[in-house]
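As C-alpha cells, one chain now follows by itself in the form predicted alone.
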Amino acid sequence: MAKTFQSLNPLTGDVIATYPITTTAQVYEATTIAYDAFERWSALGFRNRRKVLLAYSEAILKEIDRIADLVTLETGKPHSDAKLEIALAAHHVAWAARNVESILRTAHRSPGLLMANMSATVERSPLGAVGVIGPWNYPVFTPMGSIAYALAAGNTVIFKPSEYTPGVGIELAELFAEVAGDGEFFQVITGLGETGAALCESGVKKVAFTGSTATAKKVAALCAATLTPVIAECGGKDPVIVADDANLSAAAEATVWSALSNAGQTCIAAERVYVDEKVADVFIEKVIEIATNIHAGNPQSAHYGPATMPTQNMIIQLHIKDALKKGGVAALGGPKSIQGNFVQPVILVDVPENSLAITDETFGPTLVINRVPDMDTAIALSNASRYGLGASVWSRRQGKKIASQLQCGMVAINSTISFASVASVPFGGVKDSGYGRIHGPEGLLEFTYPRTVVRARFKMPLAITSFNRTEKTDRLIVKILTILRGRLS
C-alpha cells in the first residue's frame, strides 16, 4: 500500500487533502521522463517556449484567486496577500520569457592579437532536468523565481513542493501542462524529507533549494557525491539601518509591515534594527504606535494568520524569552503574545547583541530594535550576523554610501524587500544565507552551462600548436605577450 501524508489547515488543523509519498523509485522515474521531455522542450527554441510561458503567466493571472484561496488554505495567509505574491510571480515568469533569448544569445569574443585568426563564440546550452524543492511560506513566488528561469532557459524541471503546501504545486504544474500541452515538462512530486533526498539523487543536473541553513547543508552534501550544483536560497536576520536623517515616518510604516507581514514568516523580513540613537526614541514610539493596531488571527479578517508551521511558535517564544532573560526590554507584548497558533506583534528594544533574537533566524512577527551611536556602528552590528540575505537602509543623504558596506547580497534604499519585486536583478544571498541566484540574467544564466567554440579562419604565419614549432617562434610569442598583456583581447 502506497504511503501518504496529509496538508493540514494551520488555522482550524483540519486535513484538507491527502497526498502520496513519492517513492525513490518514483523520482527515479520521473527524472527519466524529464530527460526524455527536454529533448522535446529544448528543441521549441526561444521563441515558442517564450509563447508557452506567456500563456502560463496569462493563465496564472485568470485563475489567481483560486489559487490565492489554495494559498489561503494551505499557508493561513490572507487571501490579499496570496494574491500579491501569485501576481508577482506571473511577472517574473513572463520577464524570463521575453528577456531569455537576448541574454542567452551566442556571444561573440574577441580572440585577441596572437590568435586573430579565430573566430571566438560562448554558447549558453541548458542543463537539461532541474530539480526544484520549494518552501511553504511562498508557496508560489519563491520556486517560481527557479521554476520559469529554468523552464525559459530551456530545462525540464521536478518540482518537490513543501509537505506544508503540496496543493499548491500540483496546481501550479497543471496549469502549465493545460498551457503547455505537454504534462512531462514541469512535473510534481510530492512527500516529506526522503522525497526530496532522493531528487538530489536522482540524476538531475542541478538543484534549487529554499529552506532552512540546516537543510540546505544537507542537500548540499547528498549532491556533493554526484557533483550536483546547487543553488541554495536559505534563511536570514535581516538588518534595518536608520539614519538621523531619514524619514521616520516611512521607515517605521514599512518596517512594520515587512517585519509582520506573513506572521513574519519571510526570509528577508526585517529582524533587527539599528538606529541613530538621536532619532531612537521617535522612531520607537512611531513603530509602536503602527504595530499596536496590526492584530493575528483569522486570515479573512486580521492582518496577518497562523503559523504556518506550528512548530515555529516554540522558536519564537525560546528567542523572546532569551532577548529579556539577557537584559531587553518588551516595548509591546512578550512571550503572552503567543496565542495558540497565533503570534501578536512582539516588539523588543536594547536587546544584547548575544542573544538568540540577534544570532538566529525568528521567523515570526517579532522585531528587535537597538540604538547605535552612529552608522559605522550600525554597518559593524549588521555584519557581524553569520545571515547575509537582505538589508534595508533609511537614509536621505547616505542611503548608497551605507548600502555599499553591508554583506549581503540585496539592500533597498528607502524601500523594503523591493528588491524582490524587480524581476530584472539578482535574488540571493552570501554567507549562511546561501549561494547562487535566482530572477534576473543571472538567475537564467544559472540554469545553463557555457560552451566556448573557437574557430580558425585562416591560417597563421605563427605556427603555435605544432611539433615544427622552432626556438625563434617561442621567442617570437613570448615576446609578442610581454608587450601585449591581455591588450586588444
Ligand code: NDP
Given for the second form:
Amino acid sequence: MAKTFQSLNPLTGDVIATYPITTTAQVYEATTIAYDAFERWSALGFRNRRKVLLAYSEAILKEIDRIADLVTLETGKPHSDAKLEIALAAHHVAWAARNVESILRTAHRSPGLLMANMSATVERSPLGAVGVIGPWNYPVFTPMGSIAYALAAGNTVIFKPSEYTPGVGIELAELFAEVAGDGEFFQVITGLGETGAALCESGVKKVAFTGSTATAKKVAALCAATLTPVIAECGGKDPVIVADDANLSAAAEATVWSALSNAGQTCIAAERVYVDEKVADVFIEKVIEIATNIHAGNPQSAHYGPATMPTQNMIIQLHIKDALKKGGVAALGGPKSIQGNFVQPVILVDVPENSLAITDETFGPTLVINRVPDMDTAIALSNASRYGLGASVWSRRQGKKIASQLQCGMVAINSTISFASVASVPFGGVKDSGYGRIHGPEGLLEFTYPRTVVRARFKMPLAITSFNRTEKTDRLIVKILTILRGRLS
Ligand code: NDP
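Next, report the structure of the form predicted together with the ligand; the form predicted alone has already been given.
Whole complex next, starting from this chain.
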C-alpha cells in the first residue's frame, strides 16, 4: 500500500510536494492526542480562547500573501481570489472568537408554575474532539467555517484536507500552533479518502464534512455505526430567479461572476437561471456581453484558472453535449470551450429541464438560462431539484416574497452568494445539499451539546415526584392545567 501521495499543480501537472498517507492507526492516535488536548483547550475558558482565536485571525491576515501563494499553487485559482477567500475566513475566525461567549452562555428558562421551586438552566458544553473533512475548491474558507467555530466552542479539531490541497491544510494548522503555543489543539492528517473514513470511525464526537453528496452519504453511513453526528455541507445546483422588475445589468454582472469565477467550482455558484420571458432577451444579451470578455487561462493573467480536478472537465463536457442534444442552444461557447485543462465560458439557453445541466451539479464555468412565463414557474422549477443549497433572486419589489418560497438553506436578494460573507448567519442546505449548519450562532451551537440543569431552590407544598403523592395532588394538577388551558409558565 502506498505510504505517500503527491499534490500536483493543476496548471502544469508538476509535483508540488509529497505528503504522508495517514494510516488508520495514526488517525486513532491523533484522536487520543486530541482528547488529551481537549482538557487543556476547554480549560482555557472563553476569554483565553478568544485571545488565541483573535491572534489566529490576525496571523492569517498577516500571512495572507504567503497562504494565497499556496492556494494558487494547489488549486490554480487567481491570487486575488485566494486572498479574498482567506480574508473572509479570517473574518469568520474573529466573529466566532468575539461572539461565542454570549451565544453559549448558560441560558435561564422559566420552570413553569408547577415547578416554580426550581431554577431551570441550559448549559452548552463542547463535544470534545471533532473531525473536519474538507474539499479543495475553497481550501481555507470552507473548512475554516467548521474549524474556527468548533475551536471557539471549546473543542479540539482533527482536520483532513482534500488530497488536492494538503499543503494549505498543514499551513493553517501550523499557523494556529504558533499562535496557540500548542500543536495539539488543531491537528492535520493528510491522506486520501481512506484517511477521511478512518477519521469518521476514530471516536471523534462529530464529523463536519464538506464535499460531494456521494461522499457525504458514505461519511454518514460510517458515522451511523457509532451514532457520531455529522454536519453535511454538500453540493448544489443553485438557481437564480430574475423577475421582470429586476435591475438586469446588476443581475447579469453578478450572475456571470457567480457562475464563472473560480472556474465555476463553487458549491453556491449560479448554475441555472430562470428569467421572466418579458425581460429574457435583454438579460441574455447582457450576460453574453459580459461573459464574452471573461477568459480562462494562467491564473496570473486570466479571470480564472484551470479545473483543479482534471477529471471534472469530462463531466462539464457531458453536461454541455447532453443539453445541446436535448434541444438546448449554445449562446456562448460549447463543447469546444473545453481546451485541455481550461474551460472557457459556456452559456446555454432554453435547456430542457431533464438535462444533466439542470439536474446535476456541473461544477464548471457554465450557466444555463431558461425563460419562464411567471415567477410561480420560476419558483416551482427552482424547487424541482434534488439539491437545496443557495439561491439568488433579482427583483425590485418581489424579492422577499419569492425568497420565502424557495426550498433551500440560503437566499441572496439582489446580490449573489452574499450570505457566505455575513458571519452572523448560518450556512448550509437542505435535501441532497446536506444538513447541519456552519457559521453564525447555529454554527457554534453545532459543536456543543445542551446540558439541562434543574435545581431545587425550596420545597413545594405539592409533592409530585414522590410515592407520598396523593389523589388530591393528582386532581389538583389536572385542575390547575385545565383552568390554565395547559399553560404553566
Ligand atoms: P469529495 O466528496 O470528493 O471530497 C471531500 C472530502 O472527503 C475530501 O477531503 C476527500 O478526501 C474526503 N473523502 C473522500 N472519500 C471519503 C470517505 N470514504 N470517507 C471520508 N472522507 C472521504 O468532494 P470534493 O473535494 O471534490 O469537493 C467538491 C464538492 O464539495 C462539490 O460537490 C461542492 O459542491 C462541495 N462543496 C460544498 C460546500 C458547502 O459548503 N456546501 C462548499 C464547498 C464544496 P480526498 O480529497 O483525499 O478524496
